[in-house]
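We begin with a single chain expressed as C-alpha cells, specifically the form predicted alone.
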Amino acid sequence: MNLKGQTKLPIPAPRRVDPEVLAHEIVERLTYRIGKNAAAAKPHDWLHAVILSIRDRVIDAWITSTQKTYEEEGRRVYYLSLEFLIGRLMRDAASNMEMLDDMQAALASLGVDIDIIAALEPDAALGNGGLGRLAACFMESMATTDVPAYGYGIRYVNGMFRQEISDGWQVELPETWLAHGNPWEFERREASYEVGFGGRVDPAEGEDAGPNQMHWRPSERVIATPYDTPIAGWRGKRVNTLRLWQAQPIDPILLAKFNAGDHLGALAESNRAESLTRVLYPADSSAAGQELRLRQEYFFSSASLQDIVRRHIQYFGSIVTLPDKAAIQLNDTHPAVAVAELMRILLDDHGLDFGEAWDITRRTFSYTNHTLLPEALESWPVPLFERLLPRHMQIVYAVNSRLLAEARKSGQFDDHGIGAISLIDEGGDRRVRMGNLAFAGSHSVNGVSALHTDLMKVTVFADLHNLYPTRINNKTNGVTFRRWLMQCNPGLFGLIREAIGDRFMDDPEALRDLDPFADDSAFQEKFLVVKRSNKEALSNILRQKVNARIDPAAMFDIQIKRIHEYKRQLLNIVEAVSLYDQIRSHPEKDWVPRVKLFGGKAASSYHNAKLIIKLAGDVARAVNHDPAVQGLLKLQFVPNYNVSMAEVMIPAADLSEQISTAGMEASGTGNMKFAVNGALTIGTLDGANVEMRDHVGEENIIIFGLTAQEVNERRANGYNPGEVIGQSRELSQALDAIASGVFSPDDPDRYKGLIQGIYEHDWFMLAADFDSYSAAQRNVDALWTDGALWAKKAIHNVARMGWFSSDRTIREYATDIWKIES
C-alpha cells in the first residue's frame, strides 16, 4: 500500500561501513555540518561529527521501517511513559548498527580516541531509575524483535536534577543536558497539538450532537511540539521512534503587557507553559507541585492520544477500528489520565455513544503496574482534578457509575468492596484513584515479576481482580544485554564470545552454553582477570570524581538504586556500622577487605531519604579515616548516579545488594544487570529475585530475611521492633551509636528521629531482618576467601541469566497483550 496517495520512494542502497569510508564521512561532516577542519576541531566537534555519521545510517533504516509498517497495515504499539532513561546513544547506536569496531578504527586513523569523545556525550535526563531504564530497554527490544512502536514521553529540559553532595547532604542542581542541543532528535512542528486546561464544559450544539457529546472550552491552552529520536534495534533490523513533547505558549510574549511596562507579566504565559516540560517529578509536597505534576501527565497524555488518533484516521479512516491497529501501553499510573482523554476524544470529537467509546477504550489500552505502595499508585484531589480537567472529571464519574453498577449487579461485593473498586476514594478528602482508572480502562493489567503479580491480586487490586479475574497477568521484566553486557563489559563479552561463539548475541538464552565453563579453572582465571580490570577502571574513575582511593583487590559490594526506605540502604549502612565495631573489637580475625559503594538520588521532598544519604557520608568519614580498619572496610557514596555511571559500576561489582523489604519491590532490573555481569546477589525473596533464584540455582545466590508472607504476618500480629532490637547485641549497639551522635558529633541529634522510627514501628522490617542479613554477609565473607568457588558461582550467574532478556519480555507482551507477531 502506498502512504495514502503519497509517492512510494525507492529504498536507498545500504551505505558502506568500513574504516576508510567512515573516516572520510566524519571529516566531511566536520567540515560541512559543523564548520571546522580537522586541525581546529575540539573533542565535542568530533563527537558531533561521529553522531551525524552514525545517524545517517540509522535514518536509512528508520525510513525503511516506517514504510514497512504502513505497507503491512498491522497493529502498532504506543508506549506511554513519563520516563525514558536512554543514557548516551552514540556507542549504543553504533553497536546496534554493527559499526562500532569500524568507527573505532576510523577515529584511530584520524588520531581520535573513541572513549574520550564518547564520555562527552551527555546522559539524556529523561528519567530517574528503574521505571525509565526499563522503558528504554523495552524501546530497544521492540525494535530488535521487529515490533512497530512509538514511545511517548516528555522532553525534559532539566530532567530530574543533577545531584551533588555538599558536606554530605544532597544538593539538587539543574541537569543541563540540552544546553548544546541534541543531534539525535528531529523537531516535527507539523505534528504539534493544542492541549487545554481549566475552563468550562457546555452541551454540544447542532443537529448531529449526541446525548453524551459535550464541548469543553479550556481557559488555558499550550502547544505540544514533538521531537523524534530514532531508536535502533539490534543489527538495525528495525528503527522505532521515541517521540518527546515540549510545551510552548501560544503567544510567546504578551506585547500589550510588555508595552505597558509589565515586562515580567508579559512572559507569564510563556513561563507557565515552559514549566510543564522543564523538570521531571516536581516536588509534590506543595499544592502547586501537585498541580504541575498532574498538568505534566495530562499534557503528554493528551498530545500522545491526539497524535495516535490523527495517525489512525489518516491511514485507516474509521475511529472504530482503533483497537485493531493501535495497542497503547500505560507504563505505570502516570499516563492513566489517557483513559479519560481517549474517552473525551471518542465522545466529543467523534460523537460515539458512551458504550461504544468505553468498549474501544478498554480494547485499546493495557496497563503495567510497577508498585504495591498505595501512595505510589497516584490519586488526585477531586477539586484539583475538576478545576484542571472539568470534562475529564465528568467522564470519570460516568465511568465510575457504570463500573459500580456492574460490581453491584455481580452480587460479589459488600459496601467495603464497592468502595475499593470505586474510581473515587471517599476515605477522607475525595480523590481520583488513577490506578483504578488505569485498571478499569484496560483489557490487560500486568505485574512485572511473578511475586509482584500474585500480590497485586490480593492487595492493591484485590476487589478489581475479583470483578475481572482474567485481566491481571504477569510479564517479568528484562534488560537488553546488548547494552548491559556487550557494550558496558567488553572484556567479559569477548571472553564469552571466545568460549561459546556468537549465538548468544542474537539469542541471550544461548548464554546457557557457558555453564560448563564454570568448572574450568583456566576460564575462571580469565574471568577473574576481566573482573579485576573492571574494578581498576572504576577505582580510577572514583579517584578522579570524588578523590576516593579504593583497593581493587577488595570485595566491591555495591548498592545503586533510588534512595527509598523500602529499598533499605539504611539496613546496609547499619550493618556496615556493626561490621566496623566487630573489626575494631576483634582485629585478630581474618577479615575480608570490603568496599561498600552506594549511589542513587533521593526525591527532593523525601526527608528521610536525604538523611540516609547524609548518614552514609557520616559513617564513611568515620570508618575511612580510622587506622584500626584501614584496608578492611571502606564506604563511598557516588554522586549523581546515572546510566553512564551504572555502565562502569555494574561490571566492577562483586556483590549486588538487592535487599528490599520482601513484598515491596515490584521487580528490579539492576539485579539482572549485576548478575549477568558476574556479580553474586545478596537479597531477599522480593520481586524478580525469586525468579532469579529459580534460574541461577539457590546455591548461587545469597538469600536472607523474611518472605513477603512473613512480613505481612508480622505486621498483622503486633510486631514489636523494640523487643527484636533488644535481643540483638550487634543491632542495638549499631543503632545506639548512630542515634547518640557517634557519627554526627557536629549535630548529635541528627539521626535520633530516623532511628526512633525503627524502634517504634519499623514498617520496612530493618530490625526483623538484621541478624539474618548480618549472618548472610559473613557467609559472603567465607565464600570470598575461596576464589575458585566464588568465580564458579559468578560464572553460573552469567550463564543462567539469558531468560531475563527484555527481548523475551517484549515477545510475551506482543503475543499475550498486544496481539502482534514479533
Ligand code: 26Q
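Next, give the form predicted together with the named molecule, keeping in mind that what was shown is the form predicted alone.
All you get below is the one chain by itself.
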C-alpha cells in the first residue's frame, strides 16, 4: 500500500499517564494477552504485561514516525551491522516514553517491585563489545535526533556466549535470550527474501542483455525472515526500526526422505539453514575466518539490500535515484560484501552499465573502520569467496581492474603501492581484502577518534588515502546519555537535575552548567553520597552473584571490556601483584584501600586472553586470603560481563582503567561512560582518551605511558624488554612471582609462557609502560586521601563530557556523510 497520499499527522506528545490508569492497563494485558489474573501471575508474567503496556505506546509513535518518513520523501539511513548490543529494553523504552516513574508507581500499587521484574528481562547480547554497543547507542541517538533510520543485522538465536568461570577458567555456554519469547519483536514474514549461495554464472539471455549482465544460478537458497524491533528516541519523538534477519529453510522438512525412513536426512537442509543465524562469532579484534562467518555476512547483506532496493523502487520508481534516498553505513567491513551485492543488483537485475552502477554504489555507501590491528582486517581466501559467491568474485575482479587502472594512471604509485591498493592480497594465498573493497565502494571512510583517523591515513589505508585524499574523515564515537547516565545512575541524574535543571536532558552539552558545582563543598558531599550508594548497590550484587565481600568505602578500581592483550588487563594485574608485594613489605605505610574489579569475555580461541582471566582469579585468591593485606587490597573477576552488568558497575566506579597500548584502541566507549558517571580515568593517550583529556582538562585525568608515536619509535629502534625489566625491581619481582608459580602452586608453569612473551618481545609494551603506570597509580592513591579534591575532579568530568554524547556523533554523520538535516 502506498502511504504517500494519506494526511499528515503530527507526532503526538507522549501521554502522561495516571498510575491508576496504567495499573489497570497492566492488569488488562495480564488477563487478555497472557491469560492470568494478578493472583496467579508470576514475576515473568508481570514483566511481560508491563512490556506490552509500554510497547503499545511505542507502537503509536512508531506508526506515526514511519508515516512521517514516507511523507517527507527524504534520504533514509540504513545502518548495516553484524552486531547490535542493545541489552535490556524495558527501562530504556519506558524512560524514553517518559513513563518510567508512573510505571513504577503503578506497579507498586499492584504490589510489584519494578526492579525485581526488570532484572528478569534477558539481555539481548547480539554483539561482542564496543562496535556492537556503538550500533545500539547510534540507533537510540538516530531516533532522538529525528534521523529516519533502519538498523539491519542478524537475529542470533543464541547471541553472544554466556561466560561462566569454572575453577578460574572461562567456560562458554549458549545464551538463551529467546527462551521466554521476545515481546519487543514482530516477525514480518511478508517481507522475506531468498538468499542464494554457490552455483554458477551464465551470461544473461535476451535481446537487450548488456555485455556486463550475468545470470547467477545459486545451487543453494535460504529464506531470510525479518524481525522488527521498535527503537524509541528520547521523549518518544521518533521511533525507528531495528530489522534483524533470521535464516529459514525453503522446505522445513523433506517429506520424501522422511517417508523413506531417513529422518535425520529429511531435516538436514533445515538444520543447515537455521545454523546460519544461530550464534555470533565471538571474535573481537581478530578475524575468525570460518566459512559460516562469510555466509552470515552475505546472508544479511543480501537480505538488507533486497529490502532497501524493494522499498526504493516501490516509493520512487527508479533505481538510479537510490543515492538520493538511501545512505547505507557499513559498520566495519563485516557487511562489505554488500558493495558487490549492490553492484550485482544494478548490473544483473537492472541492466545498468558498469560505470553508472559503480557511481550509484559509491554514492550510496559509506564505511566506518574500527580497527588498525592487521590481524583484525578481514580478508577471505579467493577460492572460498569464489565457491560461495561466484558472481561477486567476478564483480570484485572487475572493480579491481578499474581501481588499479585509475591508480596507475595517477602516476603516484610504484608496484608496492599498487599492491596495497588492490582488492586482492597477492602475498601468499590470494585473499579478497574487505577493507579495500569497503573503501573503494564508499564516498566516505571514517575513523572513530581523532588519533585513530590520523593513524588510518598513514597505516592501513595510506595508499588508498593518497589516491582518494578527501575520503577519510573522523567521527569520534559517543554514547547515549539516556541509558548511560539517566537510566543507569538515577542518583546522579537526580542530583544533576536538582543543581542545573532539566536542560541537559535534551542538550547534553548543557551538563557544562554543572562545572561551577565542582568547587561547591555541599555539592561535593552529595556527589560522594550518591557514589557511595551506587557502590553499596554493586557490593550487594557481587555478594549475591559471586559471594564476594567488598567494602564500599574502598576505592573501586574497574577494568571492564573484552579481554585482549592490547587492552592490557595483564598490566593491571601485574601492577596489582607489585602493589600486593609492596604492602606486605611496608605494612607501616598509609596504603589506600582498593578493590580491583575485572570483567570481560575472551574469544573462545584466544589462548592468552583466557590465561589472563585465569591469572586474575589466581591472583585474587592469593591476595584476598592474605591477612597481611586484608582491608587494603582485594581483586575480583566478575563473570559474564554484559550490558546489564555494565549498568551497575559503571555508576559505582571511582577509577576507570583505560590502559591500552597507545595506537591500538580505535576509540573506546567505556571510557566515556565511566567519566560521565563521575569516575576518574587512568589511561594512556590512546583512542578517544586523547579527546577526553582535551575536554575534561589534563588536571582531571591521570595520563601515563608512551604515546602512539613513541610506541612506534621504540618498536622500530629495537625495543629490548629484558633490559627494561632489569631496570625495574618492582616489575621484575612481580613478573618472576607470576612466572615461578607463586599464584599457581597447583600448576607452577601455568604462566611461564605468558611471562616469557613479555621478556622476549612484549609487543604490547607492558614493560615499557610499567613504571609510569605504577607511579600514576600511587598518584591516584595520594589523590584519594583528599576526598574533596577527588570529588571536585570527578564532578568536572561529569560536567565536561557533554560532547561525548552519541547525539553529537550522529549529527556529524548526518551532516557530513549522509547529507541530511537532523
